[in-house]
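Given as C-alpha cells, the chain that follows is alone and in the form predicted on its own.
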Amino acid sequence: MTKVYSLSQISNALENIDVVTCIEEGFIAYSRNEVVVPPVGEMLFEDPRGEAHIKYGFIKNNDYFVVKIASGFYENFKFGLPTNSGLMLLFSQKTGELLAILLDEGQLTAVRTAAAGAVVAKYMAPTTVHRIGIIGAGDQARRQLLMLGSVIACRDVTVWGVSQEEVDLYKQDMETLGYSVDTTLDPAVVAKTCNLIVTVTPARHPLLHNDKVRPGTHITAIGADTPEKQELDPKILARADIVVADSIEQCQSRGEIYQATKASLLEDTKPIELGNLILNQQFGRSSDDQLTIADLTGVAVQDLQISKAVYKALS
C-alpha cells in the first residue's frame, strides 16, 4: 500500500539522516554512469513570473526510482504563501508500485540543494575562508549557510540582497543562530569581501562581475538552473582556474555553464564534474590563490538519494 507522508513526519525524519553524505553518494554514483536521468522537464511562466520543474531517475540495480515536481513562484509573498512548493513520488524499481507520495512542500529539494551547497565547500572552499558571502537573503541563502556550517568554520558573513528590509531579516535570522552577518545592497561589496560566495537568486542578468572576484575566491552558483536564468558575469568562468559542474549534461543547457558557452568563453572541456572530483581530488583546487567556480543546476540523483533516505526512516 503507497504510503503518504506530511511535512512534518519528513521535517522529523530529516533530523536523523547525514544529509551531506547523502548527496555527496549521489553524486559520485552519478558521475560514474551508474545512474539514469532524462532531461529536465519544465513549465516557465510569466505572469506572474514563476515555474515548475520536474526531475525523475534511478541508480541502475536499486530498489528505487523517484519522479520530483517542485515549483517556485516569485510574487507568492503578497498572498503570504511561500515561493516553494512540490512532493516527491517514490516507486519500486522492481514492481513500478508507488511506495510514497513525500508531501513535503518544496522542502526536500531546499535540504537537498543546500546540501549539495556544503558537499562542493568540502572539496572546493579555499583553506581559510575569512568571509562567506551570501548572494540573495532568502529561504535557501539561509539553508546555505546553515548547511555550509557542516564543513566550513567561519561564521563572518556578507549578505546581499534586494532591499534593505530583506537583509536586516537575514540578519537578524542568522545573527539569532551566531553568524556575525554584514549586510549589503551592492554585490560588488560581497565580492570585494568575501573568499567563498553562494549565489542563489532567480537572476537573469550577471550580479558579479569579473573585475570585481579577486583570484583566490570560490563561488558555488546555484539560482540559474533554467535557460534564462543568470548570476555571473560569464567572463569569471573564462578566467577561473577551475569550473565544476554538477552534471556536464545537464549544465550544457542551463545555468552559468550553458551562459558561457553560449557567449563562447568556455571550452567544452575546461568543466569537470562533481562526483569526479571528489573521486579524483587533484582535479581540485592546489593553492589558494585559484579562482574556482562550481555550477549547480540541481540533478534527480539528488531528489532520489534524499526520498529514499526519507522513505527508510519513516518506514
Contents of the next structure:
Number of protein chains: 2
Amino acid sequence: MTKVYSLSQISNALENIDVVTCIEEGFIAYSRNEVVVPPVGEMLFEDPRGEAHIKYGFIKNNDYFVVKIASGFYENFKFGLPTNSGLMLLFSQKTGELLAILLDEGQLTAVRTAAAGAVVAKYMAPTTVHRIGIIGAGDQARRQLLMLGSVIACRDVTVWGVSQEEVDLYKQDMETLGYSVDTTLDPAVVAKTCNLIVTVTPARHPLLHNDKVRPGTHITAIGADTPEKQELDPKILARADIVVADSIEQCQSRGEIYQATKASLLEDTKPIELGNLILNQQFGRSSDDQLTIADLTGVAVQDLQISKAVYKALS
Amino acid sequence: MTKVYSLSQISNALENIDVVTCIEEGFIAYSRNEVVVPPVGEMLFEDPRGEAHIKYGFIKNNDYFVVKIASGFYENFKFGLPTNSGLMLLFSQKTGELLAILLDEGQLTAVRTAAAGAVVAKYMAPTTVHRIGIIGAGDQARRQLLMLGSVIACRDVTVWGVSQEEVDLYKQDMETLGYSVDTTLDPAVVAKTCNLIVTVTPARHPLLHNDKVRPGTHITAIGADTPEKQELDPKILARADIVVADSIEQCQSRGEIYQATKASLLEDTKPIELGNLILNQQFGRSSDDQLTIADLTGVAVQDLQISKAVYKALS
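Alternate state requested, the form predicted together with a further copy of the same chain (shown: the form predicted on its own):
Once more the chain from above appears, this time first in line as the rest of the complex follows.
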C-alpha cells in the first residue's frame, strides 16, 4: 500500500502545484499554533565529515504526519555524489500507516525554501520592484529568482557571486529563462541598485552593510540557518522598519535575528512572525520608503505542506 | 539506487540470519560506548489516539546509520488494521545515501526484541533449565519462546495469560512447533514450577511476587519499556544476586530497574549492563542457586544490527 515515488515523478507533480500558496498556508497554520514541530534530531559523523537531520511534525487534526531525513556529506564530491540528499515520508495521522515515500533527493527542501522567499516577497516587497538583487549564485539563488517570478513582475536582476565565472553562468542560465541579468563581484552594487534583495549564501560574516542599503528596500535573508551563519550587518535589522521571522522560536537561536539580538541591536519584541504578518497585514509595509527584512531559517511545516501537496497530486 | 524491500522479502532473509549473535554483538558495541543513540523523537496524536517514535543511531566508524519509525494507533482494530506498524531506513555513513527501505511493518522490532531475550538466556540461565515459564500469551510471548529454542534445550513450558482461551491458543500454536505446554491463570504457578521465566505483558502492576520466586531462577523482564509499566515485584530485584540492564541509561527512567530504584529497593550501582556481562563473564551467574534478573527496555542498537544484517542478506 505504501507508494514509493522517484524524483522524476515528484518533479512532474510539482509542475501542477501552486507551491507558493501551499507554503503560505503552512506559515499561517504555524503562526496559529496549529502545528506540532518537535526538536530536530541530529547525527554527526566524523570520517568522512557528514551530518544527518531528522525533521518531523504535523498539523493538529490533519490527515498526515511527515518525517524528513536530510543529509550533508562534505566529501561527496570526491565520489561524484551530491553533498545533500534526503527523503520525505508521509504517514496517516489517523492510522499510522506509511502512505508514501518521496525519494526527492533533497529537492523538495530546495523548492519549499524557494517558495518561502516568494511568500515573503508577495507580502513585503515594495509596490514597484525596479530591480531584483540576488546575493549568491548557486542552485538556491536560481530557484529564488524563478519562484519570485510568480509574484513579482520585474525581470531585471543584479547577481553577486564570489567569482566572475560563477555569476556569468548564473546570468546565462537566467537569461535563457527570460530575465535580464547584470553581474557584480561587489555586494554594495546590489544594495545600491536593487529594492528587492535575496541573500542566499553560506556566509559567516555580513555581505550587505548598513550604510549601503537604501530606504525602501526589502531584504529576504535565506542563507543563515545556523547559529554561525550570517549575511547581514546586524545594524540593518536595528534600522529596519519591519523585521519578520519565519519562526520566532527558531530565530531566537539561529540566523540574522539571532545575530542582531546577540549584538544587542535588536529588541526581542521587534520581530513579527511571517504567518502573523500574512494574517494581519496592518503589521506589513505601510510606505515604499520603509526598509523591511525577512529572516528565513526553514520550518518543518514547509516540509509538511509540500510533501502533502505532492502526495495528493500523485495519488 | 535505493532498494525497497517488502515484509515477505525481509522475512525470507531472516531465515538465513543468526539474529541472536547479531543482537549480542550489538549489546557488546553498545556497552563499549561505540554506539551513538540520540534521544528518541516522539509525536503524540489525540484523535484517534496514536503515537509515533523515531529511533536512530549508528556505530561509530561503521558503514551505516539507521532511522526507525514505529507507530502505535490504538483504535486501528476498528479498521481491521494492526495497532503497530513501522519501517527502517538504512543509510551509508560514508556518503549519506539512502541504501535501503525496509518495509518491515514493525516485524524487525519484534524479532530483535525476541533475540535479546535469547542473548540474556544464553549468558544468564541456570545450567539446566527444567521448565520455561512465559508470563503473557501474545505475539511476543510466542517469539520469545521460539527464539529461546536456539540457546536452551528445554521444551517444557508453562504459560500464563489473562484468559483460558488465550493460553489454550498459545499452547496449541507452540505444541505444533515442538513444545510441551502447560497453561495457568495464576502467575504463582509459573514462579513455583519454572527456573527460566520471561515476562512479556503490558502490565502496570507486578505479576510475579517475591515470596513465590524460588532461588536459582532467572527472570527476563521484557514488557516494561516505559516509566509506567511494571511486571515484577521490586523486592525481587532487591533480593536478586545479579540484576542486568540492556542499557543502564535507559533503565534509569523506565522498566523494572527504574521501579525498584524509585521504591528505594535497588542501589544505583547494582545493575550491570548486558554488553559488559557478555564481555566479562565473571559478572555472571556463579552458582545454580542464584536468582538473576535481566530488564530489557529495547535499545536502538538492536534496530541497527538487525537492519544491517537484513540489508546485507538481501543485497
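Between two forms, the rigid core is the largest collection of C-alphas that superpose within 1.5 Å. What you are looking at is a predicted structure, and each value in this text was computed from that prediction instead of being measured. Numbering follows the first chain given and starts at 1.
A.B. asks: Does the C-alpha of residue 60 move 2 Å or more between the two forms once the rigid core is lined up?
C.D. replies: Comparing the forms between the two forms, which are aligned on their rigid core, residue 60 does not shift its C-alpha by 2 Å or more.
A.B. asks: Is residue 51 one of the residues whose Cα moves 2 Å or more between the two forms, with the core superposed?
C.D. replies: Comparing forms between the two forms, the residue 51 CA shifts at least 2 Å.
A.B. asks: I want to check residue 278: does it shift between the two forms by 2 Å or more at the Cα, with the core superposed?
C.D. replies: After core superposition, the displacement of the residue 278 C-alpha between the two forms stays below 2 Å, so no.
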